[in-house]
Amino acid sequence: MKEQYLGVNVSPLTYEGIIDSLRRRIERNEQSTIIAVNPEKVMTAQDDPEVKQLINEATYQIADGVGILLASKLKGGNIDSRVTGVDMMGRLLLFARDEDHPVYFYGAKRDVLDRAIEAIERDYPRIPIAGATDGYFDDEEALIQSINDSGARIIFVALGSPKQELWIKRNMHRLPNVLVFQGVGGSFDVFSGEVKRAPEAFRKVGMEWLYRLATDPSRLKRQLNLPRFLWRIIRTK
């Protein structure tokens, strides 16, 4: 049963629960979409009905943000662990390698994309890579044809949110053989080494946001969405 915060759905499934569910859906030839949900997106959805619809129509809305965990605790929910976008991508890469599902990468700058794929091929040996296209390729018809011709079953779209979710919504019916779509934001930057993740100690206690703020103070305005979100949750408890 999905939980809802300020009108936005969030799935309580863990990484393992999502993979198990995806395996069953793939067996039934059903398409699935994965979108990361954090307090910033929830607050954006309050003013943008299209963003709210994009989130709520997804198959899996993963709890990518400590604020979602706190909200679940305040509301007596069952979400007790984060499911981050970049780690979900990592689990899907393992799943693709182990069960031989070809993957496609779309988005980011060409050099970042190339380095991300190089790192993925090193860390996930024998993973079937169907193809890749950078985010600056602007011929959508040719891109759709390329993906269809590639035999991809899983696609990672890194265009930033909500652009990547809009692209998925617009095109998934044109990609009948792709069964798993994940919008991954800046995950290619992480896999390529372009962006460093917070140390594991910060991630374990859900303080990755604090590390990001300390290393990039320009994020302050975005991080203010966390107290705004929690205040709204408390008021609606």
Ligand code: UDP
Contents of the next structure:
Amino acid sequence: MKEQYLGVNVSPLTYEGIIDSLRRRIERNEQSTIIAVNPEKVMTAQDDPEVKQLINEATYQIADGVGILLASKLKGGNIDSRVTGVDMMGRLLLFARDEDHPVYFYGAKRDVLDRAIEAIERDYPRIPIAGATDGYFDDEEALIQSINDSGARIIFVALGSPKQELWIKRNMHRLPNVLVFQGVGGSFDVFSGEVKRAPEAFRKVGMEWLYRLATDPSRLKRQLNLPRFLWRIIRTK
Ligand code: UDP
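Could you output the structure for the form predicted together with the named molecule, given that the previous block was the form predicted alone?
Below is the whole assembly, all chains and molecules, this chain first.
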């Protein structure tokens, strides 16, 4: 059963729950989409019905961000651990390697993409990589052709939000053999080593946002969505 915060759906499934559910959907040849939900996206969705619809139409809305966890606690929901976009991508890479589903990487700058793939080939030996295209390549038709020709079953789209979700929505019907679409934002930057994740200690206590703010103060404006979101949740109790 999905939970809903300010009109935005969030799935209570864990990483394993999502992989199990995906496996069944792949067997039935059903396409699935995964989108990360955090307070920033929920707040954007308040002013933009298209974004709200995009999120709510996804197969899995994962609880990325400690704000969603807090909201679930406040509302008596069942979400008790984060499912981050970057870790979900890691689990999918393992799944792809173990069950032999070719993966495609689309997005990020060319050198970031190259370094991310190098790291993935090192950390997930024998993973079937179908292909990759950087996020500044602007011939959409050629890209669709290339993905279809590649035999990819899983695609990671790293263009930032909501650009990546719009791309998926616009193109998934033209990619009938791709069965899993994940919008992964800045995850290629993390896999490439370009962006460092917060140390484990910060992540464990739900303080990743503080680490990211300290290392990149320009995020303040985006992060103000966290208190705004919580305030709205409390008021609608
Ligand atoms: N990006 C891209 N093409 C674009 C715009 C952005 O490939 O036209 C990439 C950018 O290089 C970066 C990622 O999309 O790798 C966006 O990361 P960000 O952290 O902003 O995404 P978020 O997770 O915050 O949505």
